[in-house]
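First, one chain by itself: the form predicted on its own, in structure tokens.
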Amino acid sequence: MSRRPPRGEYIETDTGNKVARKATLVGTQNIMLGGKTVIQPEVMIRGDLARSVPSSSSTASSSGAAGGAPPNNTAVAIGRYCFLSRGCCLRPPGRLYKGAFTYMPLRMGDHVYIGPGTVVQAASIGSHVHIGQRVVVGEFAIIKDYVRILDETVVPPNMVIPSFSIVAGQPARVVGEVPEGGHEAFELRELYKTVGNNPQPAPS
């Protein structure tokens, strides 16, 4: 019984994204991807979530986000070489502003693991940055560069931290740091060529 080749799992976009078939994007118009991303399945991302201040300027932001700065309406923004693991959850911080309940943008830098399972909260991510498995990241925390997140650790809201540190705990705190050296470890470009409908093995 001949079967036609089941569609692949991955959409890839023109600048190289991979996106499940299974994950979940809503509100897609204001989720921002930098290129070369991988989203696994069953992650959430709520770009429903957005800024509920109006703006004027949605319609020409779409061609020139690229060269300037986003535009308010963006609800989370992903930066290059990130990978979304399976069943991970992005979502904008939100809170009372000028009386009115409004979501805030989650950004995120480049080279950003994040573990399966993980909830994500946060106003900003640096670059570098690996969350393991079963973490939750509270709102508008606050991760800078080169930060390494341990496995079941809970960031609490606002939480700063500073660049170079290991963080763990329930609640979160710094127990080490990134060693000299130990940069190279957060690379992600081999880790995107695993994955997608013609994945290459990862290096031994």
Given for the second form:
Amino acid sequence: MSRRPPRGEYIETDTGNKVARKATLVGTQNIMLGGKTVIQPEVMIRGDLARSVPSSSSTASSSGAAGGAPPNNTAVAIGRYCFLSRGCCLRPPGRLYKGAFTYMPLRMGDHVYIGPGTVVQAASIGSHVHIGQRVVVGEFAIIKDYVRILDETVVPPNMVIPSFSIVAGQPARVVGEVPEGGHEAFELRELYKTVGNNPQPAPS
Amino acid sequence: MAPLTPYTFIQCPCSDPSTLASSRPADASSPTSISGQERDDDDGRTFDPRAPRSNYSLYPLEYLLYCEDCHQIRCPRCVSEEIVTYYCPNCLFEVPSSNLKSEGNRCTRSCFQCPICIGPLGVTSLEKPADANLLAAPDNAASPPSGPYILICSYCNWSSTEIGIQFDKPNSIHAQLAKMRNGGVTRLTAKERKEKRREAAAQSGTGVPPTAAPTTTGGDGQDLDVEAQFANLKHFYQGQLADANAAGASSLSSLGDLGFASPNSLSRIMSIYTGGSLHDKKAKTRVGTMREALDSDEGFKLADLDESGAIEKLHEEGYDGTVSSEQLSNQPPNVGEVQLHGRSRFASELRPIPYLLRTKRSKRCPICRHIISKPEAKVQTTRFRIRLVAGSYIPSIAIRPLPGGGPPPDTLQPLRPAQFLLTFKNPIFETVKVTLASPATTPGRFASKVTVLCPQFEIDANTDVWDEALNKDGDKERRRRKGEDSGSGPAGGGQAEAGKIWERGRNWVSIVVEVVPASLRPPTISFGKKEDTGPLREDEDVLEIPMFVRVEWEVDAGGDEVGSVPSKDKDKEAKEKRELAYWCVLGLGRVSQG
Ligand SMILES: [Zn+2]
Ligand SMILES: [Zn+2]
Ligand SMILES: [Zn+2]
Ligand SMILES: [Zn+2]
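To complete the pair, please output the form predicted in complex with the partner chain; the form predicted on its own was given just before.
Okay, now the whole complex, with that chain kicking things off.
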């Protein structure tokens, strides 16, 4: 929580990702970052929990790759301008599939903010989503675009949260609707600039 | 107490502020309601953010829309909404509005909420995939698990077995559930019930006395469920009404007409419960009394006053076995369960809750009826065809305590001056002139002093970001010409000065507001006046400043009006003045009570 981080606290990649050296990324070969994403210290991403049953069956939704594509082992896919706050954890959800236990990928769109201390086991999170602090998102939850999850919410496994919902409580329930004028507040471009090795002050 | 983040709420013009001032005659002792009124006499209004009515007219900027034809702010309270799409929030399927009339406002697929905790319910096979681990053969294990199926809550682990319900198929749970009572007893559909009635009628027609008939529901009617009873009663009374009509008595309606047994009352009640289909224009002509239902075929049922079962259940299950009022209110209506006509008392009587449908709505200006917000109809898209939000027309106001010049930001100290920075950001492509007015002291029992150091300023247009980068020097020059400040940095070397803005940027300006918070001690002595000496009310320690904001700018005349022809000769002078003025309230923080 020190105001002046030591120099080089973050590793900044060519695509603009800022990954804290003190973040724990397990199974990095299965973690996809879209670029311009911030990963703060003490964040954990479990890329090692990759799918163990091949997804070649007709029932699985193909991820669009043409025939002959290499097996897709992505465990966690993160879009652009996502912000993973200190101490949050991304963990792919797992279940029995055709009699065998397997993990399924956790996919996340653009401009997703995940608050400090939050645990996410969703199947998918859309774009422009704000998840507060100390939230638990249960396994295989589906969160659509423009959703705001307030602090300390517990989203039950398999819950679907439609777009423009404001969600709170244990278990989570929709408590409000994102107003028309509230769409721009989900943008994380400015927040991105405020962290890293050369952080800029927040705009007034 | 949780620290308060500064906020700005804006008042929509739909709540006439002139009524607000007069709505608090009891507060005549408040210093501003008199002096404020005098000051704002020219437009004859003042504004108290603590007035009870203000609750309903103040909104954060994000919640406000803007009508381009009226050039006015519109709020959720005054816009008229039209439903574009109905959809289930769980399966995200659209529900055609024609289905709503027949099937109601809940999802009729397999989407249910837990009656205990409202978590989502999932369908699972009761049959365990027993040998999955031993004979792990993914290929032949692909045969789908067979029934029976149950609904299970992923949050609290409640399952439909607790109310004795299992399903044969994993899909169309709603239809299956509609045919089942708790405990697995079959529930007749309306059609089946009708047929049964007909059979019963046929039997009784053959001379068998209805009471003796062991057919439908048993002689004493104890097995008669609510729906069957209603159907029977309805049939019985319809017959009675028909008889009364046929009798055609013609005397005037009398007092006896108001009794339960009168045809008039009955047809009125029945038209309430059956959607008016029984409403009869000739009702006035009917008098007399009719007999009541006598047996179960006519809908007669002895009230079950024996509560020993319920008491025993209470002994067994205790408080945990009963339902909370919240759980009850979450229950879908017309459950049709026997107990108390659908009002359950025990958790075992609850039903899974089909998801209530959600809507996408478009919004119209209440004055000119133009659409000011319209989402695309498709459920899965988040785009809008029209979205005129106030945030793209009026300046936003951000508040933060001025570093250095003030107390710790979480609380304000009474009688200690504190400075706050208000940053106005201009969203439009024209330079705007902003004029601020606020009462010298805040309204209410505790009058804090307020000084806006720079109540009048201009904000540059919201030009392209690249313009700013390219014209940085030009910008500075322009500013110097205006003689407002000596650069883009804080004015006067970090010292707030009256009449000067604090800092400015591309399309924003910061100014300083100084407050001297009042002491929060309620007056102990009242000087003959109706002084309010009560204790501190909820949130009365929050320092709120009412502020009147006037924004003026110029637009090309007719430039954005539809159908107007821009005339070239008077193009240069053709600048039209625009003005928008509104009240807002700035919440700065809590005043310490020490
Ligand atoms: Zn309004
Ligand atoms: Zn549904
Ligand atoms: Zn539950
Ligand atoms: Zn209008």
